[in-house]
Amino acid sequence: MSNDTPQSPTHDQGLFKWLWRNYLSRFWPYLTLALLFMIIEGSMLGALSFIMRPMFDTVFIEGNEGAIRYVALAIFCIFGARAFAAVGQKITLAYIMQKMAAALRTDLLSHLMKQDGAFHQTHPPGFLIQRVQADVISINEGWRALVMGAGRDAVTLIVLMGVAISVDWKWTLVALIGAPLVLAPAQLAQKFVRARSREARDLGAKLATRLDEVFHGIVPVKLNRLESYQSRQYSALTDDLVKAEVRANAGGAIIPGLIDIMSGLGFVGVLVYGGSEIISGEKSVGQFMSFFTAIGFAFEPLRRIGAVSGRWQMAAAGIERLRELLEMQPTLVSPSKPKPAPNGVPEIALKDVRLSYGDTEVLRGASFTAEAGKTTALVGASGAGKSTVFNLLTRLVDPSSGSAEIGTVATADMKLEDLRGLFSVVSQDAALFDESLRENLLLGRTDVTEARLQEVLEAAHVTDFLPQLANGLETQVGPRGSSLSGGQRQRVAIARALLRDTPVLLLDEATSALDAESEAVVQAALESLSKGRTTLVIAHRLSTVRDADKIVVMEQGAVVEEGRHEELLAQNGAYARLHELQFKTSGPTADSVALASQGRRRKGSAGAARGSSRRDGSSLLSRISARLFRR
């Protein structure tokens, strides 16, 4: 950002140059055409004021009837040309505005998605939505007013002043006698408008954030009877926004108001000074009418040019915000000389990793190895650092010290695209979009055949509920997949992971929010998905990971135990305490029942089919055991 004050002309010029260089310049042919239309439209008012002189002196005063048709034709041509130019100018500017807004919003969204997690923690969605939507609209209105002021209104003013001067330059000076009185108040008004506009933009962002939080949290709002509270909070912010917007618009209205006062002084001066010359016959009525029309027409574009300053101050506040965002660079970037990503199914290792968020240390020398092609589970209390491990592996964060390695290559040494191309992630909150089920599965891919898609749908058990949907794969799933159940959304996420066909699978509490029946189906699909991959699982419910090849127990950011389920129980340490807490002190919970069921299945017990949810899981496992995963 420039060191100039936000209200300085140099700073404003820098903002417009940035906007021109990055966006407006690509539309210069259309801007040239629009300016040509503006010149035609603006000059027509000068022509109309000029035609007043022969109309009054030749037609009305001298009574020359033959001149009527020529004057009438000239006036019609003036209005016709003005109409044509006005329509062409508006259409051309509308095209430029929409195309530029689309480019700016697309660039901004693309840039914001590349920012680090720390950026999104300090810039809530509502704030960013306000930047992408409202600020872009404000910028469009600002540059449009500026271009039209420099084009149509400036040309109009120049031509009209030329007509006025051609009649009498002394009258013109008298008409502009109040101009110096406008300058100082106009400068103060500009500063005021910029400040109030920045305030309004910030309040708009807070309002958008509040709406985002309310609508995403509508269920807890209802359950906790927070409707009145949220309404009061929103109303208070709205009141502040109203005050800021009214002040900004009031400041913007001051300049045209001052110009009106200047206009009134000018007209009075011309009447007093020029009236005697007309009475004495030094000037004709036609000359006065031509001058009067030119000056009368001139004050309107002058008012608009004065208003441009206020509009530009509002737009400049938005440009400052967007420029700041677009010039922010992510700290997590690909290395200048990246190493190639490992081939095949890799081993994963954390080596003495330490990581802090601010003053809080979340990983304290964590070390473990996840063997290639096997399942490693991370367990521990909330806040133990399990999710942070996933963030490290995918380079959403970097360690303060130590390293995370995929197949002996440190994550920081790979291109971000290559690194993240190694992973498929299935979490407890499947990210679905308000599009068709097919599009949510393919996510823009065009290289998936129908046969492959059908295979994946069956493996992920999407085909179990697909016939229930009105339009099959073309059914719209609603915002965030709201028309699907939790278990159905998870199966869609698993199908996505199958289509990605990556060597590493990350499962983050993928079944924690599901009922027993849905969990059985999803767990079966996950077991199919994990075959032939290095799989890391985060789980609070130990029943879901007791069959893992390795269980890593974490406490307060450190690895305290490793081993298989039976080995860890025998150690009677941290894992045993977790097991005791979940399965002994709380009686026969759903988890303990599922644990017993899994134990009986592993021993080949014939009683493993007892219970509808366990029957579903067992039968589904048998259905897919011979089928999938074709790498």
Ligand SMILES: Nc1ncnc2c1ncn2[C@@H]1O[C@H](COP(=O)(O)OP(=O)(O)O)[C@@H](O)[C@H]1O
The other form holds:
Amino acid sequence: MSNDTPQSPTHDQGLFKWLWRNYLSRFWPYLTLALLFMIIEGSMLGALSFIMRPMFDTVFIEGNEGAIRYVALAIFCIFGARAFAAVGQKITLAYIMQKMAAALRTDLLSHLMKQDGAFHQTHPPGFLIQRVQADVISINEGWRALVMGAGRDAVTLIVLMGVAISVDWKWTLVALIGAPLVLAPAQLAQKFVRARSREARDLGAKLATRLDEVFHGIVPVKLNRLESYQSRQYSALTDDLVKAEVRANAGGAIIPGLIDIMSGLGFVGVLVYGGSEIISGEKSVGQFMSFFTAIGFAFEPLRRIGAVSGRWQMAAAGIERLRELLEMQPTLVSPSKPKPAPNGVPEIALKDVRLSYGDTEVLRGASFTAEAGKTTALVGASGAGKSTVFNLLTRLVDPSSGSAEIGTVATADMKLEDLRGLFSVVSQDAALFDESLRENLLLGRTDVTEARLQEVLEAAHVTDFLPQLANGLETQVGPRGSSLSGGQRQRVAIARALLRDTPVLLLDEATSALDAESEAVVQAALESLSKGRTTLVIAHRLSTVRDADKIVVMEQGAVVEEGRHEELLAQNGAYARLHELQFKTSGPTADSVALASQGRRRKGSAGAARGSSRRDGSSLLSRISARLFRR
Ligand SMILES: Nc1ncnc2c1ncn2[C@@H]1O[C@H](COP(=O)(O)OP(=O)(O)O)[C@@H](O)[C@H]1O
Ligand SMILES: [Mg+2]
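Same protein, different state: after the form predicted on its own, show the form predicted together with this ligand.
The complete assembly is shown below, putting the previous chain first.
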């Protein structure tokens, strides 16, 4: 129990209050109804034990046959009412539980989506999925146990005790003799259960994270033959989970076990103490039966109430975790007095921006402007901070000093949703969802006419590959769009951006992962997209940006050069070096790679066709380079 923080009763009360205030209290009419059902259900056992006395004394011993039908009718009514109340109680509770889980999950999702990038970097998807799915269930089980304990079981006990006391209060005292003995061990068991449950919740989150990573990375897992490695890692975690869960459950079982022992002691006590009173005729057999039935019936609810604390400890571990998450506030938020976003196509300016991830400074006084309606390219070595500039503009991260302005309004002065509404971002990750192509394009919008959609599909060159898909726009694209090729996914992303029709366009290596052929098509689609918008483009291949109105060269988080392609080449500085490096390493090789792949693709056709395929390849290449290097 080393990782156990002190648990005071007030802490637990706090957790329950939090749950009540935020989620349970809105269901109070249903809860009242459920409690009503529970009270009926609970008191019926008392009634049954009470009826033992006339059954034995009046019917059996006095031999009053006329009373049989009344007693029988009463017993039937008792069972009928109990059945009715039990069903009603279950349905009502199920309704509350499902509604509450839905509310909690929806709140969690919208809260988690608001969190900063840094939060999501330290809280992996699987972990969050586990919180949203499994922890909510454990909480539901906890409060249900609590409500059932307080409602049905407590009422049952009170009524049964009432019957027992009505027979003989001294017998009742004797029956309860063992109670104080179980209190201290029960306390210990509770603490133990809480600690193990916390462990189990955290392990559950780790397991979910690993599953998420494996299934998302299933291709690299297969290619690197990591199946057995991943299985081993997973099974080590499941072993720990098994330990934690079994221990938590064992701890939870100890408490009802203790209650059994206590009850046994009570039973024996009453038998020894009260037996002589029955033999001597001081008490009737009916009284005796009534008392023992009451005490006998009391076992089950007592054990259940005993188990409540264990259940509650498990739930409390879940509530703690969820409340922690829900109380975390994002730092990247809209300003309290936001300015309106700029109208029209804006200029973009970075002013002496410094930005760090943790202790590492990634932007070191970066400044540049991107003119309205023009294309500005950001180039520089990998890790120079280009993507970070995009993250800064869209406020996925905030700078430590300096500012970014869009049409003279600082990004920090705009509402987040207004700011992000200015941009369309196309990057290597097209972020497709496991829905139909149409749904992926419209993303819930209903204001797009079929004609407009056609126009966009045309401009984004989606129409080029649409005929190849089995169901056209209704084709399911698979998880993350995996049934489309890279170039097709990019064109979908471009079509989305066209539909968004924002004044600013951010392209982050949008074509870097594509082969030459797809790159040419995507490049053409991007050109139609960037018309009339302020476009910032990050490109790995300099060939794709030599047409840009301005090229900004970044090195280690600062801007070292800017100008047009020729000017920069003439300066013979950083850009010229980058250019030379690429020309030397990627120029001829890229060609031969493209040729080789052309050749491969046609393998299987007659060997004589080889020569012509080579010619096809080179003519295709020349078409593409004519397009890319068009001056
Ligand atoms: N979320 C992050 N946390 C910590 N460091 C990061 C994060 N994102 C990027 N970096 C670091 O910041 C530097 C710049 O990254 P980036 O802007 O992506 O470079 P690039 O110019 O290749 O787009 C890199 O050194 C990278 O490791
Ligand atoms: Mg980058």
